[in-house]
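Here we start with a single chain on its own, the form predicted on its own, put down as structure tokens.
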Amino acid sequence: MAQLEHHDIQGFLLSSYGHLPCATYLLLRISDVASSRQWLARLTDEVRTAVAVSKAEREQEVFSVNLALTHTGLSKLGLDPAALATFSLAFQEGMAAEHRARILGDTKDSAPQEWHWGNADNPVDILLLVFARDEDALEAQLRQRRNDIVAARGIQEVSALSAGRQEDTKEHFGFADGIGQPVIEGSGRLSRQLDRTGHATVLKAGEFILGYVNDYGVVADTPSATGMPDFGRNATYLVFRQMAQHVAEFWRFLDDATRRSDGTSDQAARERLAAKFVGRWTSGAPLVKYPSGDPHAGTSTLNSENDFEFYENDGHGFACPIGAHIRRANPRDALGPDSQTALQSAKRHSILRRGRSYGHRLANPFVEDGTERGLHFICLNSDIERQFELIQQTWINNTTFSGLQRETDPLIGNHDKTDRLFTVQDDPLRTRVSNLRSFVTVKGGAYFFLHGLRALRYLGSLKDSIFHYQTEWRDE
């Protein structure tokens, strides 16, 4: 089992900070290199690490601060070209690059040129993640961070993205979220995941943390720097996408698609079709285990069951449609010559999700109020192309996924090159929902690098000339 160097790993890599429900993501741009390095050097001592704390200490925590940088941010801080070239190609090019936008399906209203941030018109160098236990604590932290930024005189605030965790853990479409998460080997979080969902997929640390053995049995590549060959050790790639959700449009579409022959609304049919889109009932109960109805309908009870597979239990998609969102985002054992081969393959494309909703919940899900709301999608992975981008391109937006033809994910897929259909498999006859539209629009995004603490100190200590960084460090 991997022995993780918790003192050097940022806390956000191992924890979603569920005990700190309030958050703001500060997007920053470097304007003066020397002062930015000084600011970074001071801030590094305040960055929350992954060192475990007791339950009592955790309950007393007021805030947490973490930091990540884009490729342009690293370049501005003075990381030499040879070092910059050791990062993954996807990170070097950036999410807004034309080639990467095609891979991700970012077109039309979701095209990078339409984004609020992360594109050529409004680039970002630094992501400062601030979490707090309540709104007052968050505001106090933001005042302090902004005062430090102003005093540094070398950093500009591009945007402040507020985020939070709904008390019922449901996202804006109304479905319980964040249920299926892999566990990093050696992280000490296995029992917590088992308590929450009754199921856990434990993956090698190298699937998410650079410098450790991954599921292929090799050490995940780490970028290097002059004088610090393990510059990328204990780090990860962070994917950030701001995704606006069109809630009223989603529910009105479902209502229209399920009206009775006399034109009246059919609530039960509408909620069933919504569950078919997602693959779970709104409570979180999986269709594979509960195909006849939500076992928690009419209650506030949430269902976090995640111990299910598709190959044996629902191979034809009669319970959970083959193209449903959760089945595309994680096919589990459904794609392959046999269930075990397929399951092993799917595990190698896993991501750690760290997203949070933004905006107030819509009072009436059928009536838009003119306010933007959505999801700040954040995920962590050691290989952007093999993990996040493959999920997006090969599963979410694949028009021939698992034998389907000219269909993509009904919830978040790009429908430009499809027949705008969603197939609901059934026996004896399938049904097809037509005239799909986009229920999600990308408003901004970027690829970041979440460094280890030693690497952050290295960056804060850089000079304009070549700097050789030497240190002795060990996990205590």
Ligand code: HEM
Second form
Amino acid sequence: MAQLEHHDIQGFLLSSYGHLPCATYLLLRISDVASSRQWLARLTDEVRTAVAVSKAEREQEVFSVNLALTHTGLSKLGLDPAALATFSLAFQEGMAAEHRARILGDTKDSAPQEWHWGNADNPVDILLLVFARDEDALEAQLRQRRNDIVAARGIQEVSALSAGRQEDTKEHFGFADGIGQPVIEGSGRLSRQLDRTGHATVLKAGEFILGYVNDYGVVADTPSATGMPDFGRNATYLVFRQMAQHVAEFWRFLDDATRRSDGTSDQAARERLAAKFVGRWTSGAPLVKYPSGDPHAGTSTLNSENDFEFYENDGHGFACPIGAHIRRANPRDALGPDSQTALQSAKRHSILRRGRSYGHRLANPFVEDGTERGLHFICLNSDIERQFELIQQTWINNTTFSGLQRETDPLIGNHDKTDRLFTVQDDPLRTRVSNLRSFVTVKGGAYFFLHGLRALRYLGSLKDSIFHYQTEWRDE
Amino acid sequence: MAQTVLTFITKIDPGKVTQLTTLLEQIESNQSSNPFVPFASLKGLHFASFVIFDDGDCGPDLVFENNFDGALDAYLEDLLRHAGHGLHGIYSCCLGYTATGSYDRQKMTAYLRAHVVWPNAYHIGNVGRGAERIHQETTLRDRIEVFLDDLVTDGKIDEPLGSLRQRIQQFVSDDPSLTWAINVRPRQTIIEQFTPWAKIALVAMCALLFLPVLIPLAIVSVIVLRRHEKLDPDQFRPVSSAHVQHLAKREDRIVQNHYAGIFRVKPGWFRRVTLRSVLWVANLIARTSTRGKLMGIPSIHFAHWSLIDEGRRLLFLSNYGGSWGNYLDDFIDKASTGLTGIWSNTTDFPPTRFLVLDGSRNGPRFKSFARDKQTATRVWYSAYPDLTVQNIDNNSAIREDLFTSLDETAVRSWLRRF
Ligand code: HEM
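Condition change, the form predicted on its own to the form predicted together with protoporphyrin IX containing FE:
Now the complete complex, all chains and molecules, led by this one.
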């Protein structure tokens, strides 16, 4: 089993900072290189590492700062072109590249041209993740970070994405979130995950941390830089998508789709169909285990049970539809040719989800209030193409996923084409919901690199290429 | 109805590559109504492609891939009727095409026949289903689905299973535009089904018979193979980003994608013989695969392997459903043994042991290899751009069981197909 180098790994890679419920993500752009490097060098000392702290220490913890860079950010800081070419192609091109937008389903309202940030009009170099214990601590941290940024004079704030305080672990449509999560071998989280969800998929460290053996039994190519061949070690790729959720549109659609023949709303049918979209009841209780109703209906109890399979327990999708969000996002044993191979294969397309909701809860879920709300979707993976992008393209937005036709993920899929369906398998006969709309719009996004601490120091200490050039010239 | 899988491979006049490229671009940008090769008019065509391979010393080759219903003669006739003049333009850029001046049907036929390359091994996902049948069964399914939507809305689904099914049967019989659905021809004739197994049995019998000779031969082969494997150079050159970008830009426009690649067989007769034998066995086994899967991979419509240039190069073409990444992952996760057995005989493949071990199991490296050897497809046509092999099989099964007599369990599982 791999020994993780906790002192070099950023804390965010191993923890979602549940004890720090307030967060803001600062998106920054570099305008002056030299001062940005100095700023980075100073900041690196404050970056929270993954070194384990005692329970008491954690309770004392007030804030946590982590930092990731885009490809343009690395280039501006002066990483040489040869080094820049050692990163994954997806990262080099960025999320907004034309054919990436196509495979990710970012079209029409979600097209990169429409984004608030992350596109050509408003590029981003740095992502500063600030987490804090409460609003005051967050405020204080942000003030200090902004002072530093202003003092550095070479950095502009593109946007401050506030994730605010998480009231609970429900996302805006009203469903418990953050249940299914893989466990990194050697991270010491196995027993916690088992206690919490009754299930754990343990994956080799290399699936989420570069420089370690992955699920293929090899250490994948890791970015390298002049003088630091293991530049990418202890790092990971961070996928960020700001996804606005159209909550009222979602619930009104469900309401319309489930009206009784006399035209009145049918609350039970509506909630049932919503659960079929997700694959879990709003409490989080999985349909595979609770097909007939939410065991916690009418209470605020949350349920994080995760010990079930699809093919084995619900092969036909009578409980959890074949096309439900959680069945697409992680088909487990369902895709054949046999359960064992399917499980093994699905495992290789896992992501660590680290997203948090933003915006206020909609007071009346059927009436839009004109403000934006959604999910700052963040996930971590060592291979963007094989993990995040495959899930998004081959599972979530695939119109022929697992034998289906003309449907994508009902919850978050691209429904720009007007004939999109959602099939709810049932015995003896399925029902089909038609004319689905896109209930989510992408508002911005980018691929970042969440460096190891040594690599951050390396970047902070880089000298101008002009300088190199001059010394070489003088040597001659 | 049986399908035929073949390519026409011709040498391009090096001075006319640009001219040909422009012509192919015109076809690709207007597949449905270009004046050169109007694919949609070719009745029995499933998938077709044009690829230009410029492989250094081997000179530029034009590969014209065809996957169609029935035999070559009838197809050629149809092809030339619709695309004769267009092909004349294309092959005027190729060597050995002597029909200078205007198009001459006889000469074109002779030219194409002279350049047919039959694959050493091939796979067909939806065995026995002609292109027309695939279209018809898609319509049938769509129509029944809409009918079922109404049944559901009208609250008819609480009826007994038998009467649900009767309603569906009634709906189909009552519709004059669906009468073709009633009589179904089997996907394969008894002989077609039986032959591959008979061949395998025959081969097995011969093998038993010659066992005393084969065992020492096998031992020697393994020793020689291991020597080769140890001596094969292990140089890994990651694929260039520019090349991947060039390929990826063309992909993911429809439900399916295309792979075209030429691989150099490792030098020496030993590898050539090995590869030829492996493909021969693969083809024998592939003929028994009638359930849509190639070594566990469920997404391939048509794939071919052809040894060209006296076995010095291996051409691989595949028309598969889903994304490139998913396709390659399927290869790695589900079919490592088979594909390593084939590709380990070609250069730059990740190191192997005993022909089929390791190799593609090194996922990242295998993917880099596969991208590196891939060539951008210039023109690619699919007759059913939103269907997967699974979709087609399901649609066929719906129709095949529509009027047969089924017991209650079978009716239940038939209804699950919607
Ligand atoms: C606004 C956008 C989204 C919403 C509201 C949302 C909501 C949910 C909910 C309610 C669950 C079930 C609870 C759980 O298992 O944690 C879930 C699970 C999951 N989602 Fe999403 N999701 C969103 C976007 C995405 C995206 C973009 C991806 C990946 C490309 C994704 C991947 C997953 C995965 C992998 C799971 C866990 C499945 C499992 O292991 O069972 N989600 N999501």
